[in-house]
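Only one chain is included here, represented as C-alpha cells and corresponding to the form predicted alone.
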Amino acid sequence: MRDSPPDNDCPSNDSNARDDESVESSRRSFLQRSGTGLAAAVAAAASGTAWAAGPSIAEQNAVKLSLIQDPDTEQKEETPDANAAPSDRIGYAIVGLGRLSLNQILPALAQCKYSRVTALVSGDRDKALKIARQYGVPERDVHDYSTFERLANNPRVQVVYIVLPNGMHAEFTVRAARIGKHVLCEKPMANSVAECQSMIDACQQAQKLLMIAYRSQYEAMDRMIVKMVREKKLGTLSEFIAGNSQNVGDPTQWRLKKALAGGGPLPDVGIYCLNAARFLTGEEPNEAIATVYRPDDDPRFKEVEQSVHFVLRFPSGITATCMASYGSHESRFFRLQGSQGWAEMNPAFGYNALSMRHGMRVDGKNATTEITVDPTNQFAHEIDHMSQCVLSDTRPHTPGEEGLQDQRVVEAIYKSARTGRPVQIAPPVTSTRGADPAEEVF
C-alpha cells in the first residue's frame, strides 16, 4: 500500500485566550539558548538520568570562546552544544514517508545532535528514492515493507521510527524487535490494549528499548507546568480542562477508517488532552464518563465518531473535562487550575507558536504572567532523548507502558459512551514513565 503515515501532531492555532479577571499582567521572555543544553546534560549525568551519555560527547567536542563583553552588564554569549560526530550518532530507519515524516521528522533529524537518518522504508519506491537523495541515504538503504527485515543486516540502523497508520504500529514494532532494533513509535501506540502489550512484550524479549513519541512531554513550557505542580505553586489541583479539534476534509483518508485509525478524533487528537491530564497532574484517572457523536448524513463519519466529550476522575478529587472533534474549527488549549493559581497553554499541543500563561496572587492582586521561549524543534528533542537512552541503555521517559495506559483509558472512554455509564479504570501495574528528560534551563 502507499504510505499514509499518521499526521496526529497538528499545527497550532495562533489565537490567545485572555483572562478578564486578571488585575495585573506582565510578560517575561525566557530565552532558550542552545548552550544551556550542555549544562543540563552534565547535570543529568551527575544524577544518573536518561541523558547520561551526553557529557562525554560534549567534553570531547566542546569549544569554548573567551568573553568579549562585560558579563555583569551584558547578556551572556552562548556557544551551541557540541554535536556528536555524524559517524557517532544513533542511526534511524524511518518507516513510512507520509506528511508527518516529510514535514516534521526528517527535517528534525537534520537538527538533531545525537541522531541521523540512515534508512528509509516506504511502499512508494519512487518517492523514497527522491527523499533518500535529499537526506543522503544510499539507495541500498531504501526498502519497502516486504523487505523490512533486511534492516537486520544494517549496522548503521540502531532505531526504527514507526510513522505509519495506527493499525500498523503493533506489526512493525514486533518485526523491528525481532530483527534486533530499538523502536520509537508514533502515538497513539496502537488500536487496542492487547496490541500495546504485544509491542512491550516483543521489545522486552528482544532486550530492546521501546519509546512512544509523546513530544509534548519534551516541550519546554509543558515541562515548566509540571515543575510548578511538583513545587505546589498552583496549590491543591482541582480541575483540568482541555480541547483539541480540527475540521477534517477528504472522507477517504485513513484517519476515518476504523481498522487503520482505531477510532476518530479520540485516539488522534483527543489523546493529547488525555495524556496531558495524566502527565501534568502526575496522577492516574480511576473513572471515565463519556459521550460520542456521529452524524448520520456526513460521509466522513461512516466508521468513526465526529466528536467525543469525556470526564476523567482522579483519586485526589481532580477532574479532567476534555473534548476532541473532527467537525469544528481548529482549536487547541488546556487549563490546569489549583487552589493558589492556574496555568494554561493556548495554543497548546502544536509543533510551534505555543503560548503559556499562569495566574497567581501577588502582593494582594491577581497577577497574570505570560511566558514565551525561543522556538525549538520538539521532534529533535524527543528523537535525541531516544538516542541518549540507547547510548546509556536507559529506559525512555515515555516508554511503551505510557502508551499502554493511555490506550486503557481510551477503551474505558469508548465503553462509557457505548453503555451510558461510568467506567472504572484500574491503576497501572507498573510505572508508566522513565526518568525525566534533561531539564531545560531558562
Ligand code: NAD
The other form holds:
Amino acid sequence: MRDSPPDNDCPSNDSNARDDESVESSRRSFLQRSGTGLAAAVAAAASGTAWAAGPSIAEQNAVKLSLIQDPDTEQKEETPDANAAPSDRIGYAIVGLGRLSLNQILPALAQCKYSRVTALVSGDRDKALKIARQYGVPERDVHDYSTFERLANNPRVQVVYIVLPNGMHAEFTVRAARIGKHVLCEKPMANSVAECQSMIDACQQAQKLLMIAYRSQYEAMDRMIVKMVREKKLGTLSEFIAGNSQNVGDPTQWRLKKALAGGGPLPDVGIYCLNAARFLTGEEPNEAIATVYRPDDDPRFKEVEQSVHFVLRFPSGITATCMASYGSHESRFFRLQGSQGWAEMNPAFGYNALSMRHGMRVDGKNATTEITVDPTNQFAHEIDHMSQCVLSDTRPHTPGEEGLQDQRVVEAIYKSARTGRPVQIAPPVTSTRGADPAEEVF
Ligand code: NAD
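Next, report the structure of the form predicted in complex with the named molecule; the form predicted alone has already been given.
Full complex below, order starting with the chain above.
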C-alpha cells in the first residue's frame, strides 16, 4: 500500500442502522458506500490495516434486532457506526496546537467515525499535556518539534495532520513522509510552488497519501452546487463572484509575517474564493488579472497586503471576480451564474451557519429557492475522508496536486499585481482531484 472567529481562518479578534442485517455488515457497507468495495478490503488487508486483521470485539458481539417499521414505507434508522471502535480508527498526530486544532479539529475528531487522535506535537509541553489529558492521549505520545521523528515508532499514528503556520507546512510534510506517515495538511498547502512540489515528491517517494484540508469541498451545500453544475441545472456557466474578508487585530501575529504566512489575505482567506471558483466550475483558470492594496501607515500591513482583487479567466469563457481583505468587516459569499440560473452561498466558507439559495425559471416564472441542510461538521467529514482513503488506499479528493494548482494561481495573481499585466496560467499537468468524497457523510 502506498501503504477565526467565529468560524473562519483569521483570528481577527483573537479570543482564544441498523436493521436485521445487524451491525456485522457495517464495515462492509462503509466500503460499498464509499465506492471502494472488495478492492478496498483486499488493499487494506494487504496493508495490514488493523480492522482487516479480523472481526473486532464489537463485530464479534453484534446483536441482531428485528425491524419494527415497514421497510417499504419507512426510512431506515440511522445509528452511529458501533463497529467504529476506537482501536479500529485511523490514528492522527496533530502537529501545532493553536486555535484551529483546539477549537475545531480536536472536537471534530471526537465526532469522527473512522478517525481518532493518538498523538500531539507542540512547542509548549505544558499546554500539550493538558490537551493530551483532555483527549486521552498518553503522555508518552506527546512530542515537541525536535522529537517529531519519534512518531515513526508509534504504530497508532498513521496520519500526521499539520496545523502549523503556512510557512512550516512543507518542512513538516516532508519530515512526516520520511518517517512513513500519511499527511493531511492545512490550507494553504505552502508558500510557494517549489514547496508544494517538494511535499508531493516526498509523499510519492515514501508511497504515502497527501491530502490538503480544503474543508469546503467536503461541505454539503458546496457539494450540492457541484452536482447542480454537473447536471447543467444552471445552464452554461458565465460568472463566479466571491469575497472573503475580515478585520485582523494583533499586528504581531504570524498571519501578517510574509515568511510564515506567504502573503496576506490571499493565501489565508482569498484561497477559499479561488478554490471555490475552480471546484464549483470544474475548470482551471488560464489567466489572472489582479491588484493588491497595502496602506503605508497601518502597522498591520508592513509585510503583506491589506486586500487583493483578482479576475480569473477560464477556457470556456467563465470569469471569476474575487476579493479578499484583512481590513473590512467579516463578509463571506459567492454567487455562480449561468445561462439558466444562479446559485449562491451567503454566508459561505465558514465553519457553520452557512446559507444557500438558487434561482431559476420554474413553470414560466423566475423562482428563488432557499436550501436548508442539517448542520454537520465539515472537519469531521474531511478527516474521515482522509481515513477512508488510507483504509482503501485511494487518492484523496483534494490531494497535493489540488493545493499545488491553487499555489500556481496565487503566484500568477501576485505577479499580475506586481507587473500590472495579465498573467497566463498553463493547465495543470496532472489531474488535481481524486474521486468525490463518499455521499454517506452528507
Ligand atoms: P494559530 O496561530 O492559532 O496556531 C498556530 C500554532 O503553531 C500555534 O500552536 C503556535 O504555537 C504554533 N507555532 C509553531 N511555530 C510557530 C511560529 N514560528 N510562529 C507562530 N506559531 C507557531 O493558527 P491557526 O489558526 O490554528 O492556523 C494554523 C493553520 O491552519 C494555518 O495554516 C491556517 O491557514 C490553517 N487554518 C485553516 C482553517 C480551515 O478552516 N481549514 C482555519 C484556520 C486556520
